[in-house]
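One chain comes next, on its own, written as structure tokens: the form predicted on its own.
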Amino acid sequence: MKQFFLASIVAGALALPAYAADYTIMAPAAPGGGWDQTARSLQAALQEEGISGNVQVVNVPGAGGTIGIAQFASQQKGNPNALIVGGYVMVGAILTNQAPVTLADVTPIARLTGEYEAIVVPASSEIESIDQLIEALKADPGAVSWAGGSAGGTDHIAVGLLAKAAGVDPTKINYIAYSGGGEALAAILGSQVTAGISSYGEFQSQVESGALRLLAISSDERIEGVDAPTLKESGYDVVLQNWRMVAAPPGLTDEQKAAVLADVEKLATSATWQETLKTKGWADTYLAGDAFEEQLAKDISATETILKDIGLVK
């Protein structure tokens, strides 16, 4: 009877869902922005798909993710249940801030999404087109204020590249950096700045409701369902995509890294995640393992060149 009882317990345990891990995901920015949205979308999909039984999200904002990544690298070393969201913004911020902790100090797992930059003004603005905004920029670069994400991040790079393409000295732009998408959005909606720039998904609902006017987007071709010209077709040779990634802490064993990678791969191919990409308007740019690490090294080098070119890095 005792053996039967033990066998029943073992059989019952085996019948339970085999969750790989309970994860804690750090979004190294304030609530409301792209990293926060990505972290919470990962949380929902990992749980919905049964890949993880319990996923928590923590926000550690500041300095383009460099505060978060420093904390993550030191406090979570060797922990296979911790993840951090990052991306192109972090690459630029690390270079601009000359941060002591870099992406070399964590374990890159995969690039997940890509999103193009959108330039908007409040609906009450007198500026009706991207050409009108550039005319104002040419007339007095300092008088045109831009709200965007962290200094040296994708938004800042995009404004610098746009200024350069328009024949304006990119070092003269008046760029106001916000640590979270919610803060930047409030500044734009409150007409505290001339224009705003961020990934399209962060403005989509306000554009669709009529609270914001979309002037242009940084894709190479027009995007279906997005009623705006590209910067390129408007005569400004700027194409830029903001990608986002997920990384694990340093100090993982090969087996631990493989287990995390397997979970992220399950997530990336899941129905829940694919639906999330469609809902959010995020491109599926999934690239994992060694291939991602090689691409990341190229992106860091290219970004350093761009930042030097527009005067953000000496």
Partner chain sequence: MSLDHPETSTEKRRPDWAAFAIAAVLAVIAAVIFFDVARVKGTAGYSQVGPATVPEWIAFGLIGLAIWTAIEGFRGDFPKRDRQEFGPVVWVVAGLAAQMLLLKTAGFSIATGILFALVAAGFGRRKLWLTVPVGIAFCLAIWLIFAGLLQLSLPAGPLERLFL
Given for the second form:
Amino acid sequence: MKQFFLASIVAGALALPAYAADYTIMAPAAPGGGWDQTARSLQAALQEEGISGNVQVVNVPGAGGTIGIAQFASQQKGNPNALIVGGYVMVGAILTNQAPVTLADVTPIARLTGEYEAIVVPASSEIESIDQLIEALKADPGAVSWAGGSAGGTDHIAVGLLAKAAGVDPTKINYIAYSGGGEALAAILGSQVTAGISSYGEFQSQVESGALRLLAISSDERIEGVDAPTLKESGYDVVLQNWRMVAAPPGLTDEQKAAVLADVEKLATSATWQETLKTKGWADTYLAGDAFEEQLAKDISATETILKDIGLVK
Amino acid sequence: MSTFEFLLQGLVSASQPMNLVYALIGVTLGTAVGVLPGIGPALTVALLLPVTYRLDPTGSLIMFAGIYYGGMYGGSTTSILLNTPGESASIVTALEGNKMARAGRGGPALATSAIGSFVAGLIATLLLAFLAPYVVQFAIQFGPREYFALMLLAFVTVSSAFGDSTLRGLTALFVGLAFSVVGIDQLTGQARLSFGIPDLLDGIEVTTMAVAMFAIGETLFIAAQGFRGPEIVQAVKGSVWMNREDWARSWKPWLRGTFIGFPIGAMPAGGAEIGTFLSYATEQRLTKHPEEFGHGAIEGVAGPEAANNASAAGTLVPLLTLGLPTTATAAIMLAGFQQYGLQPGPLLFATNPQLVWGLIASLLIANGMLLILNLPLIGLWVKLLTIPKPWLYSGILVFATLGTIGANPSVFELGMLLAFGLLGYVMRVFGYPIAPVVVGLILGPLAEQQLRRALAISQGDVTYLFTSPIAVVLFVVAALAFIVPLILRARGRGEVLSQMAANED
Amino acid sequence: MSLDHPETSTEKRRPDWAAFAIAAVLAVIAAVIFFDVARVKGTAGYSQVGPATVPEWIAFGLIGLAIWTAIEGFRGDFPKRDRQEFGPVVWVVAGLAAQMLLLKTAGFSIATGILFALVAAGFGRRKLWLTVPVGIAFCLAIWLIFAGLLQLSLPAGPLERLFL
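Now the other one: the form predicted together with the partner chain, given that the block above is the form predicted on its own.
To see the whole picture, the full complex is given below, headed by that same chain.
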């Protein structure tokens, strides 16, 4: 511990002349949530690695991050020392809330971590596979109730995409929104609903104990240690990652942007950050710069289409 | 090893001197932050979690448990002394507790709250240790229709605390209900009553409303009385400690509160407030001193405080047995557990017994530590009331706004605080009770969402609501709770009842 | 709260205008609810109780209560009020408003210190030249404890930056 402490001081002292940036990270959510945890983990890692000497976290909660992002874009314009944490949930929230400030108004830096959506049924259910579930959905969409997170959120979007891919009218899905993962999970375990959908992490321990049956996962390829087919290989072209990212304010010069990118790159590859990802159980889905911006644009247009199809965005 | 041995081992390791120090630090920090109005246990734990990162797993777990219980307890202190509930679960405590404090009985009120919390925490933690797997099987039976029935029951029973005028009680409730629909509708994602203002999309924060209505409304009301009345409140009349009668009147409510709070806390969508509402209503019906209710009945502090703490232990049941974080606090605890490599879930008791029992032992230790820390402090807390009015109320507003700013540093939130403070003032002037507004704000969305979920699952079939035995039982109890007082009143016993339902202010 | 004032009991059975004002406010809230939720009708999904239904029930309840309040006001059954002094109320409201407006620019200590002084003024301590500095010092101490030690995010202004 002591050596570690010394080492970090030395590292900090060495790094100081080159990277004097004192970052302020905005978590556009209340303390305790996923974005707040991401921001605070970033804070710890940036300081520990000596990338930044003094990092502050500011919480601006509200409306799926749209309040935070609006404030960030207007107040931090051109400030190369400000960062904001965000995620895929923002994409949907901006569209459903018709937020005036969008992700186009900030400078996306990198995707840091992400989770895939998992579709489960209670162990007592008669449904054994994703195909059976889709058959039931085709037969009577109203009879298949889905428990998941808030309306218009990632889980709802995933169900909409799946219905569409299966040729079922997305407006007909019977989606039951719950406020938190815990409540939705209780409803699934209690067989109150037909199926459940959420990030795999929410279901992992239940699946392992055999209380839930995992039918499919929304990743591109099969995930090691997860015993379920992807939706894609089951014939439904749905790939959805609930990612978290970090972005910079608008109006940065190319040099400033490059400096922030370099800092984040250094962070993402650092031992501290890798350790954080491991202890928090976050998958490393790092994607930076132009590649990330391209992916982001794709996500936004796909989300807009499906939210219109479900009828949440007009 | 058997359950009991694990627990014993946990207790031994938790009671090492260094670990006791950590427990003390945790309890102190938790109380210090939790005492701020508007900052409940969830935020307290979230803010202080990083402090525990630097310790070894056992020490860190113990400090964590201390922060959690300290945060819970802090809220009731301000409720009782300053009529400023720190969080939604201690709103009911303010009703009788503050009346007691104003009558110079703040000491016994704080004591019954501290000891009641301890007793409830102790019993509920033991229930958690030995019955968790069974309790959770019951809790999971609750689907939307059962919750809807439970909310209906809560509405009916808590309405007896609405004051002596049915009209004004109902009006206050409906004002609360009207505020409760502000924001994005959870089931359809549609914005309601938010008029395009992004800050309103998440609805009205219960803590903001409670702090504004109680703390700011009260300050304005007292200020508007001018310089009538003494500048210094008589803080202690009689003993600062509980007398024989206080004990006699407290122990049953403690136990009843525990057995009401624990199962409700264990229900994934129960909520800590519901237990306190039900406990208050129960005590009001069972008390031998109905005339004191509304004027500082000790049962009305003892029961809800016990229920509040028992329900906090109850939320650990689904968390530890199923990995279900059912409250904001539980969700943050989950994040806390993960740093100890503890993955809550059905396999937790089997794969990680040391840590689970270590946690339970830590909770027991923290609970005891809280009592040891707080009982001697009661004398000091009560002295707060002897601060001259100008400084006392300036201080209250500083801390009330500090809590709100700490939770969400936004100008808009402070504006709401001011607006609701004025509303609370005007309502006081016209004799409207305050608690129903907050009750409506809490229960309204819960009842609405559960009803709509139930109807969506059944695709619009209303009979679905009445085909579950648990729901039917709850509906019947709610109907009885509604009808029986009406019959009693018709028989001419209305006098007693209207006194029982005395105004809170 | 004892609202029955002996000296006002002679006025009993006279229509109470405050009751009519309250009834009107309740009716206006109901009208706003009806108007606003008309937008979200038709998005019910599988439950016949949609996003507009419960708000409408509440609005109907408010209308009923407005009528009831008006009747009580007409019959003079509405409780009488204590005399209110508005000077102190204005001081306290000014304090809260000042804090709200100054918070982002002047920081937590100055804004909240002014709140402290103005509330004390509302309760009769009008020596602002003394209470303002005391309030600011008190709030700075709070800031140092809660923002510095306990990591609460309280806005920093010129004064707090000296300690950052």
